[in-house]
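What follows is a single chain, given as structure tokens, in the form predicted alone.
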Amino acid sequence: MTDKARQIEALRRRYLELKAAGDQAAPKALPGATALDEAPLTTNLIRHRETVPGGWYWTARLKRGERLRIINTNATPGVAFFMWNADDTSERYNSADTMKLQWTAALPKGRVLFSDMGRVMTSIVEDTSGAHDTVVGGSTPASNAAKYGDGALRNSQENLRLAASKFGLGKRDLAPAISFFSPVSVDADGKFTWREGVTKPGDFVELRAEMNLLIALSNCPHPFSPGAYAPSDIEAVIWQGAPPLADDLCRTATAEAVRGFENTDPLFA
């Protein structure tokens, strides 16, 4: 065995040791997916409701404690999402830390999304599908050209740059996004696969803002989604849900989330 091979093997063993430790620390069970008729919106608490057409982008500001529900009205295959700390836009969503700190790429109800400063930006308080991808990223002109033969189709990379510009931000302020309603998994050969039939019309995911946020959405198909380019409308709803209790699921489900909130809450003390 060469020195390089021995080093790779040592790193692999160390990774497996750390992964096993993380698995032991993870919650034994998170709650199941939210039912479509569960967690109804309280109409008089809605601040804003808007339809985002297929292929387009949307921006918003959320105050700490407000909630954003994204409703996948017609089971469109993927909605790219990114966010910044509204009080300091140098702090932004970090997909790598979100996976690394929670020892998982699966982000169902009960998980949280971390910033690049170790703080919790949002909690996933409701989720009907649990099918979200924070590894692959959104579509680009190149991915549309390869998949559809047309690089001029609207895509998430350019949409998110346009969305960032609405806040005076640019290309350097963006990092890999999370794609909601994108059932990507890894097969036995280590290849990404798209699990068909997982998402359904009316699916929704609801995020609770844990700091003041700037939000960007791109309603374009995930690069791995099957079929023709045919994104459909989604709805974005901002409303004021109940404040978290002491035993709030997202705040208490994991040791990693507890530490994240210990970093976040002092900003608002």
The other form holds:
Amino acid sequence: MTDKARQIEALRRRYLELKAAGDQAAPKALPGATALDEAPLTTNLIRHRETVPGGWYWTARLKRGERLRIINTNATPGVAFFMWNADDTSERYNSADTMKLQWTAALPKGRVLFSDMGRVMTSIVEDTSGAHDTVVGGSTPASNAAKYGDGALRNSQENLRLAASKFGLGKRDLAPAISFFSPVSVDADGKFTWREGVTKPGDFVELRAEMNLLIALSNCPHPFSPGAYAPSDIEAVIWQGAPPLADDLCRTATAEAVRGFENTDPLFA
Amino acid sequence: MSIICTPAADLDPAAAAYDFTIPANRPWSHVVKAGQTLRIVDLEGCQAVDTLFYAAADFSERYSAQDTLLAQGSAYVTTGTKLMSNEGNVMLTVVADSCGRHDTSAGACSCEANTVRFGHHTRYMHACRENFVVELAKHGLTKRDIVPNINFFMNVPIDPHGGLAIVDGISVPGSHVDMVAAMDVLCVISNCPQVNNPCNGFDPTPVRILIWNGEAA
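Could you drop in the structure for the form predicted in complex with its partner chain? We only have the form predicted alone so far.
First the chain shown before, then all remaining chains and molecules of the complex.
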């Protein structure tokens, strides 16, 4: 065997070990979905509460440690979401790294959302549905035209542009989004499917900010959701939950998350 | 799943208007005009070719992985896939593909992401986003303009439970993909230097770029 072949074999072995660890660690460490009556909000710790009507967008600033709970009051099919590092908006959510670094497109409670700089932007600290899509993301004028015959209906692409504009940001600052409450799967032929009956009224997802953030949210149906265009109110709550402990689920569930926080925490040391 | 390969159109390399070999690990960019056919040849097989497109007339219009997947309802790029912009316009159409499987979910490697994936000791290894930043700078663009790209010849199956990983490539020496441009596009490539996963068979190799002029309109 040549030196080069030996080196290739050593690299391959190492990759397969990392992949096996990534595939096996999370299913053991992740706790499953939050129950609807679990993790109640502590009312006196709420800083802001907002009802976002169907079809509309919303922006906010989160400080590191604050939490955003998105409550899907009426089981509207999809809420698109994007975020930037508030201290340097060239750092932003990266859908590809979020999937690739965690060996999965499934992002339930216990997973984290990565920036393009190998840092953790938010942790998914509570989640009742486990049904979030960052492969396809949100709706566009074209998807509304194709699906509903009306490209003028409100859509997530334009909503996120509007949201970005309120921070002085523009189209160049946007990249693929994540769509919460969107049970999209890829079947064996590579086609996308929508899993019916997965989300329910009152579902919520709660994100803990791991850096200072600008966030943008669009309350428009996922482009693959079935049915007529009928987005409904959601509620966004910013509150101060308990700070993470040393054995925090999201910080410790996987080797990749541990290394992601090793990249993030020095910003605030 | 079944992977459909389409034979190349009858294009003679000797008649190409442009012919360039991108060395292993290196970046490259060039404007492909509307109607021209762009071919990427995986010369030695199993080489990921990280590719971005920008509308030549307005760089703020650029390749959108999500619009592309949304438009075709399928997770992988192959013959017939229309590569869409963030304005919902077709940038290029894949017209021939002898490999049959290209990824547009997993994006490009970066020094920073490598630390998370493979360990902090891989921080100081050349990466695609370094290539992109250097090449985009020639056109007045910055890191801000880098979005998740297409990885030609990279095999990233997504299973029904969401599992996703880069697995062994299925391209062989001479595998190629042909695209016809629907608008003038700036094509930016990082011929991926990654050696920590199978995207390049742990051994980056050169790729060849050919461009043919279209039929006179």
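Residue numbers count along the first chain shown, from 1. Just so it is clear, the model here is predicted, and its values are computed rather than measured. Just so we're on the same page, rigid core means the largest C-alpha set that superposes within 1.5 Å between forms.
Once you line up the core between the two forms, the Cα of A10 ends up 2 Å or more from where it was.
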